[in-house]
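Let's start with one chain on its own, the form predicted on its own, as C-alpha coordinates.
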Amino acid sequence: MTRLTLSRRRFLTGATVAATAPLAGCFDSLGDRQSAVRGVLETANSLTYRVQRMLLSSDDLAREYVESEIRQPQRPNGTTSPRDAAYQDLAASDFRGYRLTIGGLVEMPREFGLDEIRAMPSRTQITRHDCVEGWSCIAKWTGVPLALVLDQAKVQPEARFVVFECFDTMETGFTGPIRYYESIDLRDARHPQTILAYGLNGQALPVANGAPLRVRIERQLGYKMAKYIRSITLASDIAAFGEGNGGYWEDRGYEWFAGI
(Lines of atoms letter the chains of each structure in order from A and count residues from 1; the text may use other names and numbers.)
(Lines give C-alpha, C1' and ligand atoms only; values in the text may rest on other atoms or scores of the structure.)
(Ligands and ions follow the chains in the order given, each with its own letter.)
Protein backbone atom coordinates (compact mmCIF):
# COMPACT_ATOMS: atom_id res chain seq x y z
CA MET A 1 0.00 0.00 0.00
CA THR A 2 1.30 3.48 -0.89
CA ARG A 3 1.75 5.61 2.15
CA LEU A 4 0.05 9.02 1.84
CA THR A 5 2.00 11.93 3.33
CA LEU A 6 0.62 15.43 3.62
CA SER A 7 2.63 18.32 5.02
CA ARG A 8 0.97 20.85 7.25
CA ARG A 9 1.67 23.57 4.66
CA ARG A 10 0.04 21.55 1.86
CA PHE A 11 -2.92 20.70 4.07
CA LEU A 12 -3.50 24.35 5.05
CA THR A 13 -3.02 25.55 1.47
CA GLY A 14 -5.60 23.06 0.24
CA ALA A 15 -8.03 23.98 2.98
CA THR A 16 -7.69 27.69 2.28
CA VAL A 17 -8.10 27.34 -1.48
CA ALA A 18 -11.07 25.05 -0.95
CA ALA A 19 -12.65 27.63 1.31
CA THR A 20 -12.19 30.46 -1.20
CA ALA A 21 -12.75 28.57 -4.46
CA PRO A 22 -16.58 28.83 -4.43
CA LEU A 23 -16.50 32.60 -3.94
CA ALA A 24 -16.53 33.50 -7.63
CA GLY A 25 -20.07 32.19 -7.90
CA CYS A 26 -21.22 33.68 -4.59
CA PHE A 27 -20.68 37.41 -4.89
CA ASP A 28 -24.40 38.22 -5.27
CA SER A 29 -25.19 36.50 -2.01
CA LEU A 30 -22.07 37.88 -0.35
CA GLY A 31 -23.20 41.41 -1.09
CA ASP A 32 -26.05 40.92 1.37
CA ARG A 33 -24.56 41.27 4.86
CA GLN A 34 -27.41 39.24 6.31
CA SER A 35 -27.25 36.41 3.77
CA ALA A 36 -26.99 32.79 4.89
CA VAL A 37 -24.01 32.28 2.57
CA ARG A 38 -22.06 35.12 4.18
CA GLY A 39 -22.96 33.87 7.66
CA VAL A 40 -21.63 30.40 6.89
CA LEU A 41 -18.41 31.81 5.41
CA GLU A 42 -17.80 34.11 8.36
CA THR A 43 -18.25 31.19 10.75
CA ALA A 44 -15.83 29.12 8.64
CA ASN A 45 -13.31 31.97 8.63
CA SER A 46 -13.37 32.17 12.42
CA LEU A 47 -12.87 28.41 12.67
CA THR A 48 -10.03 28.52 10.12
CA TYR A 49 -8.25 31.20 12.12
CA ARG A 50 -8.51 29.27 15.39
CA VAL A 51 -7.39 25.97 13.85
CA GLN A 52 -4.46 27.48 11.97
CA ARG A 53 -3.31 29.42 15.01
CA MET A 54 -3.22 26.14 16.93
CA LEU A 55 -1.12 24.54 14.16
CA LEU A 56 1.19 27.51 13.55
CA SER A 57 3.33 28.48 16.50
CA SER A 58 4.45 32.10 16.66
CA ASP A 59 8.03 31.28 15.60
CA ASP A 60 7.41 28.68 12.88
CA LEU A 61 9.14 29.70 9.64
CA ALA A 62 7.90 29.27 6.11
CA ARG A 63 10.26 27.14 4.05
CA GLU A 64 13.21 29.02 2.55
CA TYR A 65 14.90 27.95 -0.69
CA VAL A 66 18.32 28.26 -2.35
CA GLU A 67 18.99 30.55 -5.31
CA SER A 68 19.18 27.66 -7.79
CA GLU A 69 15.48 27.05 -7.13
CA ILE A 70 14.55 30.48 -8.54
CA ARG A 71 13.63 29.43 -12.07
CA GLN A 72 11.49 32.29 -13.35
CA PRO A 73 10.79 35.96 -12.64
CA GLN A 74 8.33 36.64 -9.82
CA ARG A 75 4.88 36.68 -11.38
CA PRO A 76 2.99 39.86 -10.39
CA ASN A 77 -0.30 39.49 -8.57
CA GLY A 78 -3.17 41.99 -8.55
CA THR A 79 -2.53 45.54 -9.78
CA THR A 80 0.65 45.94 -11.85
CA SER A 81 0.69 49.73 -12.46
CA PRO A 82 -1.44 52.01 -10.26
CA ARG A 83 -3.08 54.84 -12.19
CA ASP A 84 -3.39 57.13 -9.17
CA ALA A 85 -1.78 60.52 -9.88
CA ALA A 86 0.05 60.66 -6.54
CA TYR A 87 1.62 57.27 -7.21
CA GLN A 88 2.56 58.08 -10.80
CA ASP A 89 4.29 61.27 -9.67
CA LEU A 90 6.34 59.30 -7.13
CA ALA A 91 7.24 56.62 -9.66
CA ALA A 92 8.34 59.27 -12.17
CA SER A 93 10.86 60.58 -9.62
CA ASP A 94 12.10 57.08 -8.72
CA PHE A 95 10.21 57.43 -5.41
CA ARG A 96 12.56 60.12 -4.09
CA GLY A 97 9.62 61.92 -2.46
CA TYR A 98 8.07 58.79 -0.96
CA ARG A 99 7.24 58.88 2.75
CA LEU A 100 5.90 55.90 4.70
CA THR A 101 3.76 57.07 7.61
CA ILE A 102 3.22 55.02 10.77
CA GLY A 103 0.28 56.14 12.93
CA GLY A 104 -2.73 55.09 14.94
CA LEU A 105 -2.11 53.47 18.30
CA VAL A 106 1.55 54.39 18.59
CA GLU A 107 3.33 56.67 21.04
CA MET A 108 5.57 58.21 18.39
CA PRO A 109 3.97 58.60 14.93
CA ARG A 110 6.75 58.37 12.36
CA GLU A 111 7.57 59.06 8.73
CA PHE A 112 10.32 57.33 6.78
CA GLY A 113 11.77 58.02 3.36
CA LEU A 114 12.82 55.09 1.19
CA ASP A 115 16.52 55.75 1.83
CA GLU A 116 15.88 55.67 5.58
CA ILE A 117 14.09 52.34 5.25
CA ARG A 118 16.89 50.88 3.15
CA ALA A 119 19.41 51.98 5.78
CA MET A 120 17.69 49.93 8.50
CA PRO A 121 18.84 46.37 9.31
CA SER A 122 17.60 44.15 6.50
CA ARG A 123 16.59 40.56 5.94
CA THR A 124 16.82 38.58 2.69
CA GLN A 125 14.75 35.43 2.24
CA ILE A 126 14.01 33.12 -0.68
CA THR A 127 10.43 31.96 -0.30
CA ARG A 128 7.47 30.70 -2.29
CA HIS A 129 4.58 32.99 -3.11
CA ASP A 130 1.29 31.06 -3.16
CA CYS A 131 -1.63 32.74 -4.93
CA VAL A 132 -5.27 31.96 -4.20
CA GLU A 133 -5.64 31.51 -7.98
CA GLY A 134 -3.57 28.33 -7.69
CA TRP A 135 -0.11 29.31 -8.93
CA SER A 136 3.14 29.68 -7.00
CA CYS A 137 6.54 31.26 -7.59
CA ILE A 138 9.88 31.22 -5.76
CA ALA A 139 11.73 34.54 -5.40
CA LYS A 140 14.31 36.33 -3.26
CA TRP A 141 12.97 39.24 -1.22
CA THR A 142 14.97 41.87 0.66
CA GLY A 143 13.52 44.33 3.14
CA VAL A 144 13.34 45.57 6.69
CA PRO A 145 11.60 43.41 9.31
CA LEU A 146 8.26 45.03 10.04
CA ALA A 147 8.86 44.55 13.78
CA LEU A 148 11.82 46.95 13.65
CA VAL A 149 9.73 49.67 12.04
CA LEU A 150 6.92 49.20 14.54
CA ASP A 151 9.37 49.38 17.44
CA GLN A 152 10.54 52.79 16.30
CA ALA A 153 6.96 54.07 16.57
CA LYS A 154 6.44 52.41 19.99
CA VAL A 155 3.19 50.46 19.60
CA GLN A 156 0.65 51.07 22.35
CA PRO A 157 -0.50 48.07 24.44
CA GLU A 158 -4.10 48.19 23.18
CA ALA A 159 -3.07 47.79 19.53
CA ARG A 160 -4.01 44.41 18.05
CA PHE A 161 -3.85 44.91 14.29
CA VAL A 162 -1.57 46.40 11.66
CA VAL A 163 -3.44 47.94 8.71
CA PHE A 164 -1.67 48.58 5.39
CA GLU A 165 -3.22 51.33 3.27
CA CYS A 166 -2.12 51.43 -0.35
CA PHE A 167 -1.88 53.79 -3.30
CA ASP A 168 -3.77 51.71 -5.86
CA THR A 169 -7.43 52.52 -6.45
CA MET A 170 -9.34 49.34 -7.19
CA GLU A 171 -12.71 50.90 -8.04
CA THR A 172 -14.81 54.00 -7.46
CA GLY A 173 -17.66 53.79 -4.97
CA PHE A 174 -20.46 56.16 -4.02
CA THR A 175 -18.18 57.94 -1.56
CA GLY A 176 -15.11 58.09 -3.79
CA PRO A 177 -12.07 55.95 -4.65
CA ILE A 178 -11.81 52.53 -3.02
CA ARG A 179 -8.15 51.75 -2.48
CA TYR A 180 -6.51 48.46 -1.68
CA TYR A 181 -5.85 47.77 1.98
CA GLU A 182 -4.98 44.77 4.13
CA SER A 183 -4.45 43.92 7.78
CA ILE A 184 -2.76 41.34 9.97
CA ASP A 185 -2.55 40.80 13.70
CA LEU A 186 0.50 41.80 15.70
CA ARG A 187 1.56 38.19 16.01
CA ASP A 188 2.10 37.95 12.26
CA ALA A 189 3.45 41.50 12.11
CA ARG A 190 6.28 40.54 14.48
CA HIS A 191 7.06 37.24 12.78
CA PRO A 192 10.76 37.21 11.72
CA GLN A 193 9.86 36.62 8.04
CA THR A 194 7.37 39.49 7.85
CA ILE A 195 9.24 42.24 6.04
CA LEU A 196 8.60 45.47 4.19
CA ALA A 197 10.26 44.44 0.94
CA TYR A 198 12.05 46.94 -1.31
CA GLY A 199 14.16 44.42 -3.24
CA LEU A 200 13.35 41.47 -5.49
CA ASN A 201 15.89 38.96 -6.81
CA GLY A 202 18.80 41.29 -6.09
CA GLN A 203 17.28 44.35 -7.79
CA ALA A 204 15.05 47.23 -6.70
CA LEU A 205 11.43 46.14 -6.36
CA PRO A 206 9.71 46.69 -9.75
CA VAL A 207 6.48 48.64 -10.05
CA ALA A 208 4.63 45.52 -11.21
CA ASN A 209 5.60 43.76 -7.98
CA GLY A 210 4.65 46.59 -5.63
CA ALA A 211 7.33 49.34 -5.59
CA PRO A 212 8.39 51.11 -3.54
CA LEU A 213 7.29 48.84 -0.67
CA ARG A 214 5.21 45.73 -0.27
CA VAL A 215 4.75 43.54 2.75
CA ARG A 216 5.81 39.91 2.73
CA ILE A 217 3.86 37.69 5.13
CA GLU A 218 5.34 34.36 4.18
CA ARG A 219 2.87 32.11 5.99
CA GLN A 220 -0.20 33.55 4.24
CA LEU A 221 -1.60 33.65 0.71
CA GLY A 222 -0.57 36.31 -1.78
CA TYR A 223 -3.55 38.64 -1.50
CA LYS A 224 -2.54 39.39 2.10
CA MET A 225 0.81 40.81 0.94
CA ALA A 226 -0.23 44.38 0.19
CA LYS A 227 1.65 46.27 -2.55
CA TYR A 228 2.23 50.01 -3.06
CA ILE A 229 2.05 50.70 0.68
CA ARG A 230 1.55 54.37 1.56
CA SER A 231 0.78 54.12 5.30
CA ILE A 232 0.61 51.73 8.23
CA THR A 233 -1.93 52.19 11.00
CA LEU A 234 -1.97 50.39 14.35
CA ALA A 235 -5.51 49.70 15.57
CA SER A 236 -7.39 47.83 18.27
CA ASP A 237 -10.14 46.90 15.80
CA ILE A 238 -10.43 46.64 12.01
CA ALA A 239 -14.12 47.62 11.79
CA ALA A 240 -13.34 51.23 10.87
CA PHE A 241 -11.36 50.33 7.75
CA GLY A 242 -13.03 49.67 4.41
CA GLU A 243 -16.20 47.69 5.00
CA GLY A 244 -14.88 46.35 8.28
CA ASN A 245 -13.61 42.91 7.27
CA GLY A 246 -9.89 43.63 7.30
CA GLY A 247 -9.00 43.94 3.63
CA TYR A 248 -10.17 44.79 0.12
CA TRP A 249 -10.76 41.16 -0.85
CA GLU A 250 -12.07 40.26 2.59
CA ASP A 251 -14.76 42.91 2.06
CA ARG A 252 -15.72 40.87 -1.01
CA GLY A 253 -15.89 37.51 0.71
CA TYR A 254 -12.33 36.21 1.06
CA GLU A 255 -11.20 35.01 4.44
CA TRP A 256 -9.20 37.37 6.65
CA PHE A 257 -6.71 34.78 7.93
CA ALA A 258 -5.22 33.08 4.88
CA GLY A 259 -2.54 31.01 6.60
CA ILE A 260 -0.66 28.28 4.76
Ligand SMILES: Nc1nc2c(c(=O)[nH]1)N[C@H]1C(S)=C(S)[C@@H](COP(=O)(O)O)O[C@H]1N2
Given for the second form:
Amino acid sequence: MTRLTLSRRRFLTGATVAATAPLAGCFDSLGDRQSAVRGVLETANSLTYRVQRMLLSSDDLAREYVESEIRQPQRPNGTTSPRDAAYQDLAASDFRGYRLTIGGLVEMPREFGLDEIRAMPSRTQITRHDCVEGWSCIAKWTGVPLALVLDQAKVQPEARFVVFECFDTMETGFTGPIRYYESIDLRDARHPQTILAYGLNGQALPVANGAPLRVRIERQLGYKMAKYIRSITLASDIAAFGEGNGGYWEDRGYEWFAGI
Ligand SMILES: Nc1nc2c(c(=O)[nH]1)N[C@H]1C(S)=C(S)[C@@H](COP(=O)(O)O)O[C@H]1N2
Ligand SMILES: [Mo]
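Switch from the form predicted on its own to the form predicted in complex with the named molecule and give that structure.
Let us now look at the entire complex, which starts with that chain.
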Protein backbone atom coordinates (compact mmCIF):
# COMPACT_ATOMS: atom_id res chain seq x y z
CA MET A 1 0.00 0.00 0.00
CA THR A 2 2.74 2.45 1.02
CA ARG A 3 4.92 1.44 -1.93
CA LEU A 4 2.04 1.88 -4.31
CA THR A 5 1.26 5.33 -2.95
CA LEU A 6 4.90 6.34 -3.18
CA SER A 7 5.40 5.25 -6.72
CA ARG A 8 2.13 6.84 -7.75
CA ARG A 9 3.27 10.09 -6.18
CA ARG A 10 6.65 9.88 -7.92
CA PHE A 11 5.07 9.17 -11.24
CA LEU A 12 2.69 12.09 -10.92
CA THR A 13 5.33 14.44 -9.61
CA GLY A 14 7.48 13.67 -12.62
CA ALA A 15 4.59 14.37 -14.95
CA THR A 16 3.48 17.66 -13.43
CA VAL A 17 6.56 19.24 -11.95
CA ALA A 18 7.43 21.13 -15.11
CA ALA A 19 4.11 22.92 -15.01
CA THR A 20 3.88 23.54 -11.29
CA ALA A 21 7.50 24.39 -10.40
CA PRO A 22 7.48 28.01 -11.63
CA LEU A 23 4.26 28.75 -9.72
CA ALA A 24 5.78 30.37 -6.66
CA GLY A 25 7.49 33.05 -8.69
CA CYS A 26 4.84 33.92 -11.23
CA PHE A 27 1.49 34.67 -9.67
CA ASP A 28 1.32 37.96 -11.53
CA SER A 29 0.99 36.43 -14.97
CA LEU A 30 -1.86 34.23 -13.74
CA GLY A 31 -4.19 37.19 -13.40
CA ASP A 32 -4.42 37.34 -17.18
CA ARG A 33 -6.88 34.70 -18.33
CA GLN A 34 -5.29 34.49 -21.78
CA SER A 35 -1.69 34.14 -20.64
CA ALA A 36 0.42 31.33 -22.04
CA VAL A 37 1.47 30.27 -18.54
CA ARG A 38 -2.13 29.95 -17.54
CA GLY A 39 -2.94 27.88 -20.62
CA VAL A 40 -0.14 25.45 -19.81
CA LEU A 41 -1.30 25.24 -16.20
CA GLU A 42 -4.88 24.56 -17.19
CA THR A 43 -3.89 21.78 -19.57
CA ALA A 44 -1.68 20.24 -16.91
CA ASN A 45 -4.48 20.59 -14.40
CA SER A 46 -7.09 18.64 -16.36
CA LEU A 47 -4.48 16.08 -17.41
CA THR A 48 -3.46 15.54 -13.80
CA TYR A 49 -7.07 15.15 -12.82
CA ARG A 50 -7.73 12.52 -15.47
CA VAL A 51 -4.52 10.60 -14.77
CA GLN A 52 -5.08 10.65 -11.04
CA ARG A 53 -8.70 9.63 -11.36
CA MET A 54 -7.62 6.65 -13.46
CA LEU A 55 -5.15 5.59 -10.77
CA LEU A 56 -7.33 6.25 -7.75
CA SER A 57 -10.23 3.90 -7.51
CA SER A 58 -13.12 5.55 -5.73
CA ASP A 59 -12.80 3.48 -2.54
CA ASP A 60 -9.01 3.64 -2.07
CA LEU A 61 -8.39 4.73 1.53
CA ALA A 62 -5.71 7.17 2.60
CA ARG A 63 -3.30 5.70 5.13
CA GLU A 64 -4.44 5.87 8.76
CA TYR A 65 -2.06 6.05 11.73
CA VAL A 66 -2.10 5.11 15.42
CA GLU A 67 -2.26 7.54 18.37
CA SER A 68 1.47 7.26 19.14
CA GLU A 69 2.25 8.67 15.71
CA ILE A 70 0.64 12.01 16.61
CA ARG A 71 3.80 13.99 17.40
CA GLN A 72 2.62 17.58 17.62
CA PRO A 73 -0.59 19.61 17.55
CA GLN A 74 -2.09 20.26 14.12
CA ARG A 75 -0.19 23.29 12.86
CA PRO A 76 -2.68 26.07 12.09
CA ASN A 77 -2.22 27.54 8.63
CA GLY A 78 -3.92 30.08 6.38
CA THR A 79 -6.66 31.88 8.26
CA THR A 80 -6.42 31.13 11.97
CA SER A 81 -8.95 33.61 13.34
CA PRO A 82 -11.58 34.98 10.93
CA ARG A 83 -12.24 38.68 11.51
CA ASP A 84 -15.60 38.62 9.74
CA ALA A 85 -18.42 39.95 11.93
CA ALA A 86 -20.77 37.06 11.12
CA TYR A 87 -18.15 34.63 12.35
CA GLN A 88 -17.16 36.61 15.41
CA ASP A 89 -20.80 36.81 16.52
CA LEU A 90 -21.20 33.04 16.28
CA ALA A 91 -17.89 32.35 18.01
CA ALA A 92 -18.85 34.68 20.89
CA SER A 93 -21.73 32.35 21.78
CA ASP A 94 -19.74 29.15 21.28
CA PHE A 95 -21.40 28.65 17.86
CA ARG A 96 -24.84 28.02 19.39
CA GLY A 97 -26.44 30.01 16.57
CA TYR A 98 -24.46 28.26 13.83
CA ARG A 99 -26.41 26.68 10.97
CA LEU A 100 -24.78 24.74 8.17
CA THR A 101 -26.86 25.25 5.04
CA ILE A 102 -26.99 22.73 2.19
CA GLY A 103 -28.46 24.01 -1.05
CA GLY A 104 -28.12 24.17 -4.81
CA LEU A 105 -28.94 21.00 -6.73
CA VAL A 106 -30.63 19.13 -3.89
CA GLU A 107 -34.25 18.05 -3.54
CA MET A 108 -34.46 19.12 0.09
CA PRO A 109 -32.37 22.19 1.00
CA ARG A 110 -31.44 21.77 4.65
CA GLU A 111 -30.00 23.57 7.65
CA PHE A 112 -28.26 21.78 10.47
CA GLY A 113 -27.26 23.07 13.88
CA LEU A 114 -24.09 21.74 15.50
CA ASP A 115 -26.06 19.55 17.91
CA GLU A 116 -27.77 17.85 14.99
CA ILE A 117 -24.45 17.32 13.24
CA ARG A 118 -22.86 15.89 16.38
CA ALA A 119 -25.84 13.53 16.83
CA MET A 120 -25.30 11.92 13.42
CA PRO A 121 -23.10 8.80 13.11
CA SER A 122 -19.46 9.87 13.40
CA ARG A 123 -16.14 8.67 12.11
CA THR A 124 -12.73 9.19 13.74
CA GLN A 125 -9.54 8.87 11.71
CA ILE A 126 -5.86 9.57 12.29
CA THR A 127 -4.40 10.86 9.07
CA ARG A 128 -1.56 12.96 7.72
CA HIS A 129 -2.22 16.46 6.50
CA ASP A 130 0.16 17.57 3.73
CA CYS A 131 0.34 21.27 3.02
CA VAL A 132 1.54 22.40 -0.39
CA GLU A 133 4.12 24.53 1.44
CA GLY A 134 5.95 21.33 2.32
CA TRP A 135 5.03 20.44 5.90
CA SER A 136 2.90 17.59 7.28
CA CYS A 137 1.06 16.85 10.53
CA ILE A 138 -0.55 13.67 11.78
CA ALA A 139 -3.77 14.33 13.68
CA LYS A 140 -6.98 12.67 14.80
CA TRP A 141 -10.16 14.04 13.25
CA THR A 142 -13.75 13.33 14.26
CA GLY A 143 -16.79 14.26 12.24
CA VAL A 144 -19.81 13.17 10.28
CA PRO A 145 -19.26 11.52 6.89
CA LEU A 146 -20.19 14.08 4.25
CA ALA A 147 -22.10 11.35 2.37
CA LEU A 148 -24.62 11.10 5.22
CA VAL A 149 -25.26 14.84 5.18
CA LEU A 150 -25.64 14.84 1.38
CA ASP A 151 -28.12 11.97 1.54
CA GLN A 152 -30.32 13.92 3.93
CA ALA A 153 -30.57 16.72 1.40
CA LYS A 154 -31.04 14.30 -1.54
CA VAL A 155 -28.55 15.26 -4.24
CA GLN A 156 -30.08 15.77 -7.69
CA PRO A 157 -28.69 13.71 -10.59
CA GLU A 158 -27.29 16.75 -12.46
CA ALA A 159 -25.03 17.68 -9.52
CA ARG A 160 -21.32 17.01 -10.08
CA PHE A 161 -19.56 19.22 -7.54
CA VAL A 162 -19.76 20.03 -3.86
CA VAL A 163 -18.77 23.63 -3.14
CA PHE A 164 -17.77 24.73 0.37
CA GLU A 165 -18.19 28.42 1.14
CA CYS A 166 -16.32 29.73 4.16
CA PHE A 167 -16.66 32.61 6.61
CA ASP A 168 -13.14 34.00 6.27
CA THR A 169 -12.27 36.92 4.03
CA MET A 170 -8.91 36.48 2.33
CA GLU A 171 -8.69 39.87 0.63
CA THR A 172 -10.89 42.71 -0.55
CA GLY A 173 -11.60 42.78 -4.28
CA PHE A 174 -13.25 45.47 -6.44
CA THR A 175 -16.70 44.07 -5.70
CA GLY A 176 -16.20 43.38 -2.02
CA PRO A 177 -14.72 40.72 0.24
CA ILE A 178 -13.23 37.61 -1.37
CA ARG A 179 -13.82 34.66 0.92
CA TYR A 180 -12.16 31.26 1.00
CA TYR A 181 -14.01 28.56 -0.91
CA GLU A 182 -13.26 25.11 -2.26
CA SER A 183 -14.88 22.37 -4.32
CA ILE A 184 -14.58 18.63 -4.88
CA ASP A 185 -16.34 16.13 -7.13
CA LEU A 186 -19.04 13.80 -5.82
CA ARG A 187 -16.68 10.87 -5.85
CA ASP A 188 -14.43 12.50 -3.27
CA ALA A 189 -17.46 13.86 -1.45
CA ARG A 190 -18.82 10.34 -0.95
CA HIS A 191 -15.45 8.80 -0.08
CA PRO A 192 -15.67 7.10 3.36
CA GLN A 193 -12.87 9.28 4.83
CA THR A 194 -14.43 12.56 3.71
CA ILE A 195 -15.90 14.02 6.89
CA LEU A 196 -17.19 17.32 8.19
CA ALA A 197 -14.94 17.48 11.24
CA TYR A 198 -15.88 19.11 14.56
CA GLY A 199 -13.25 17.32 16.68
CA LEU A 200 -9.45 17.40 16.64
CA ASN A 201 -7.23 15.15 18.76
CA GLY A 202 -10.10 14.37 21.12
CA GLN A 203 -11.14 18.02 21.73
CA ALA A 204 -13.64 20.35 20.10
CA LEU A 205 -12.13 21.69 16.86
CA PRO A 206 -10.25 24.91 17.80
CA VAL A 207 -10.89 28.19 16.00
CA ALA A 208 -7.33 28.08 14.61
CA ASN A 209 -8.12 24.83 12.79
CA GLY A 210 -11.55 25.76 11.41
CA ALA A 211 -14.24 25.75 14.12
CA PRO A 212 -17.01 24.91 14.15
CA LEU A 213 -16.79 22.72 11.02
CA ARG A 214 -14.11 21.94 8.44
CA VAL A 215 -13.88 19.28 5.81
CA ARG A 216 -11.26 16.52 5.62
CA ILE A 217 -10.48 15.16 2.15
CA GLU A 218 -7.71 12.76 2.96
CA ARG A 219 -6.40 12.01 -0.51
CA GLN A 220 -5.72 15.61 -1.42
CA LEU A 221 -3.50 18.49 -0.25
CA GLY A 222 -4.30 20.76 2.70
CA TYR A 223 -5.72 23.68 0.78
CA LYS A 224 -8.67 21.53 -0.37
CA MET A 225 -9.78 21.11 3.25
CA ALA A 226 -11.96 24.16 3.76
CA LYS A 227 -12.16 25.46 7.33
CA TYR A 228 -14.92 27.70 8.80
CA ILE A 229 -17.57 26.19 6.52
CA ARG A 230 -20.67 28.32 6.26
CA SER A 231 -22.55 26.55 3.48
CA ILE A 232 -22.40 23.62 1.09
CA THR A 233 -23.76 24.01 -2.43
CA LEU A 234 -24.31 21.23 -4.95
CA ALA A 235 -23.60 22.37 -8.51
CA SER A 236 -23.30 21.01 -12.05
CA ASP A 237 -20.46 23.39 -12.82
CA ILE A 238 -17.92 25.37 -10.77
CA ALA A 239 -17.74 28.32 -13.18
CA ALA A 240 -20.23 30.41 -11.19
CA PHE A 241 -18.13 30.43 -8.01
CA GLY A 242 -15.28 32.85 -7.38
CA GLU A 243 -13.26 33.29 -10.55
CA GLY A 244 -14.44 29.93 -11.81
CA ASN A 245 -11.51 27.61 -11.07
CA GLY A 246 -13.04 25.78 -8.13
CA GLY A 247 -11.33 27.38 -5.14
CA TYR A 248 -9.63 30.43 -3.69
CA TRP A 249 -6.14 29.04 -4.36
CA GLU A 250 -7.16 27.48 -7.68
CA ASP A 251 -8.18 30.99 -8.79
CA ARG A 252 -4.55 31.90 -8.09
CA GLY A 253 -3.05 29.02 -10.07
CA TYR A 254 -3.10 25.95 -7.82
CA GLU A 255 -4.38 22.66 -9.22
CA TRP A 256 -8.04 21.87 -8.61
CA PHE A 257 -7.29 18.16 -8.20
CA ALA A 258 -4.54 18.13 -5.60
CA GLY A 259 -4.10 14.36 -5.23
CA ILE A 260 -1.27 13.08 -3.01
N1 LIG B 1 -11.42 28.71 5.22
C2 LIG B 1 -10.13 28.39 5.05
N3 LIG B 1 -9.82 27.10 4.86
C4 LIG B 1 -8.53 26.73 4.69
C5 LIG B 1 -7.46 27.68 4.65
C6 LIG B 1 -7.83 29.05 4.85
O7 LIG B 1 -6.98 29.96 4.85
N8 LIG B 1 -9.16 29.36 5.05
N9 LIG B 1 -6.16 27.26 4.45
C10 LIG B 1 -5.96 25.94 3.85
C11 LIG B 1 -4.60 25.44 3.94
S12 LIG B 1 -3.46 26.01 2.81
C13 LIG B 1 -4.25 24.44 4.81
S14 LIG B 1 -2.70 23.74 4.81
C15 LIG B 1 -5.21 23.98 5.82
C16 LIG B 1 -4.64 24.22 7.21
O17 LIG B 1 -5.46 23.59 8.16
P18 LIG B 1 -5.02 23.69 9.68
O19 LIG B 1 -5.01 25.15 10.04
O20 LIG B 1 -5.99 22.89 10.47
O21 LIG B 1 -3.62 23.09 9.75
O22 LIG B 1 -6.46 24.60 5.75
C23 LIG B 1 -6.91 24.90 4.45
N24 LIG B 1 -8.26 25.40 4.55
MO1 LIG C 1 -1.75 24.45 2.87
